[in-house]
Each structure stands twice: as structure tokens, then as C-alpha cells.
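Only one chain is shown below, in C-alpha cells, and it's the form predicted on its own.
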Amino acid sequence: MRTNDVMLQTATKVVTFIILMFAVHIFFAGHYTPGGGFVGGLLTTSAIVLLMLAFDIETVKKILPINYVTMTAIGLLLALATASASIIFDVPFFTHAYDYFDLPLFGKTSLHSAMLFDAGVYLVVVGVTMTIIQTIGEDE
């Protein structure tokens, strides 16, 4: 290990980190600024490339052991179960509802069943972003 590899790896974990709590706060702040799950999920994704080119795939994938076609068909089922509750509930499609909660770390925090859609996108966006890389990754 050459002292670059040293210092770019830990220079990635800290920036890993403030990349990771930035993309929580851009999926939260999604309903009112611009954001939410595809914004925070190609952070995410950003985050973990950036791991992969400091480290290598093969200790990225023993550090999260993910399987992202996993998380992709989750990612699907969540938001296409999200967007066909208003079926259920008989209101006009991608009718929501929210309340407001006093949350740690965050205060008092609108929460939107709007989120539960993001959340499914987030999940779609890094999923099928990471297989991707890894796909092209794994070709070397």
C-alpha cells in the first residue's frame, strides 16, 4: 500500500460520510426544494463509487454485502404500491397524506406518504445505478 492509497482512503471515509448525510437531507427536503429519492439515491450511488475507487469492488462488497437487483425489485414494489393506494383508498391517483412529527436529529418535520414513493425511487435509482458499475466493474 502506497501512502497516496493511505491518504485517499481516508480522506473517502470522511467524505463518504458527509456525501451519505447530504443525500438523507436532500431525500427529506425532496418535498419542498428540489431532491428526494432520485436525487439522494444518485448521491448514495456517488458515495459508494467513490468507496469502490478508493478501495476495490471486492472490499465494498464484503463491507455491504447488497444485492442491488434486490433492491431495485423492492424499490419497484414500494413506490408502485405507494402510487396504486389511491385505488384503494378510492381517491384520484397520487392523492397523499401527511402529518407532521417531531423527529430526533430533524425537529418538527412534515412526513408525506409522498415519501414512501421516494423511497422506492431511491431504492430503484441506487439499485439499478450500482448494478450497472459493478456490471462494467466486474468486466476488467
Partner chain sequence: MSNLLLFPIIIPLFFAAILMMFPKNLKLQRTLAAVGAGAALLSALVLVAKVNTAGVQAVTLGSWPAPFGISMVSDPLSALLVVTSSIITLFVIFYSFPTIGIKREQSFYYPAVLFLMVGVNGAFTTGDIFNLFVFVEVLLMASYTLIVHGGEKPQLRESIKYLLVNIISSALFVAAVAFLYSVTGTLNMADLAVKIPQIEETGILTVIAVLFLVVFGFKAAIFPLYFWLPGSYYAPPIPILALFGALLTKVGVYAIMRTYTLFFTMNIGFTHELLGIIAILTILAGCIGALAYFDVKKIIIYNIIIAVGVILFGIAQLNQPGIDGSIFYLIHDMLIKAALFFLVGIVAVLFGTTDLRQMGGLIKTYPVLGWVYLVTAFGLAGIPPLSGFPGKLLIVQGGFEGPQFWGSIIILATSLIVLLSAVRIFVYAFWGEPVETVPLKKSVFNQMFIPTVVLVALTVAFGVGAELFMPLISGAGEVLLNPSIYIDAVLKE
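Output the form predicted together with its partner chain next; the form predicted on its own has already been displayed.
Shown next is a single chain and nothing more.
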């Protein structure tokens, strides 16, 4: 018999979004302040884990129908592709590029290709941690 966790579930619905927004903030702030793909990924995972605690694995799977192993593979490919772009320009592997752009809402923003590599790291971290938690959680 499952106890009634209305309080937990209601709080989770609010808190999850705060954690996710914070994860995105940490991820994008990584270039100039502490943060980056690794912490961002872990924070995202913690939000999903909170959902799993408040509801259950099946429900979360229905909300987020993601194959986390594929997600890890895509992250790896993204990181590898960012590093390999240097091969096309015939400069040493992992050479990054950056420039300043005038974006509509943000104004003058510097965009750096290291961001794409970080996105790869982010996907791998989320994918791996979620795979671990899911496989252990579903194990009978």
C-alpha cells in the first residue's frame, strides 16, 4: 500500500523546474564562472531523480521517453565532431574557434565552439548517470 505523498509530489512539480533552470544556468555560465557541462549534467540528473523519488520510474519514463544509452552515444559523437572539425580546416585536433555575434535578445555575445564540446559532455553525463540509476532501480 502506497502512502499518500501529495506534499512531496506538489513540491516536486515546482522544485524540478527550478533545478532544471539552475542546471541550464550553470551549464551556460561555465566559460566565465564556476560550472560547465559536468556539473550541469549532474544537476539535470538530480532533477530527474527527484521526479523518480516523488513518482516512480514508470511514470518518469512516460514523461521523458528517452533512451539514455543513445543519449550517451550522441553526446560522444557531438564532442568528437566538435574536436574533429579542426581536421577539415587542417589545424591541430581540438583547435576551437570563437567570435562575437549580435543576437536579438542578448546583445553582443561571444560564441565559442567549446560550448558544443561542453554540450557533448553534458549529454554524456546525463546519459551515463541516468543509465546507472535506471538499471539499478529496475533491478529485481
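Note that the rigid core is defined as the largest set of C-alphas that superpose within 1.5 Å between two forms. Nothing here was measured: the structure is a model prediction, and the numbers come from that model. Numbering follows the first chain given and starts at 1.
- The rigid-core alignment places the CA of Val91 2 Å or more apart between these two forms.
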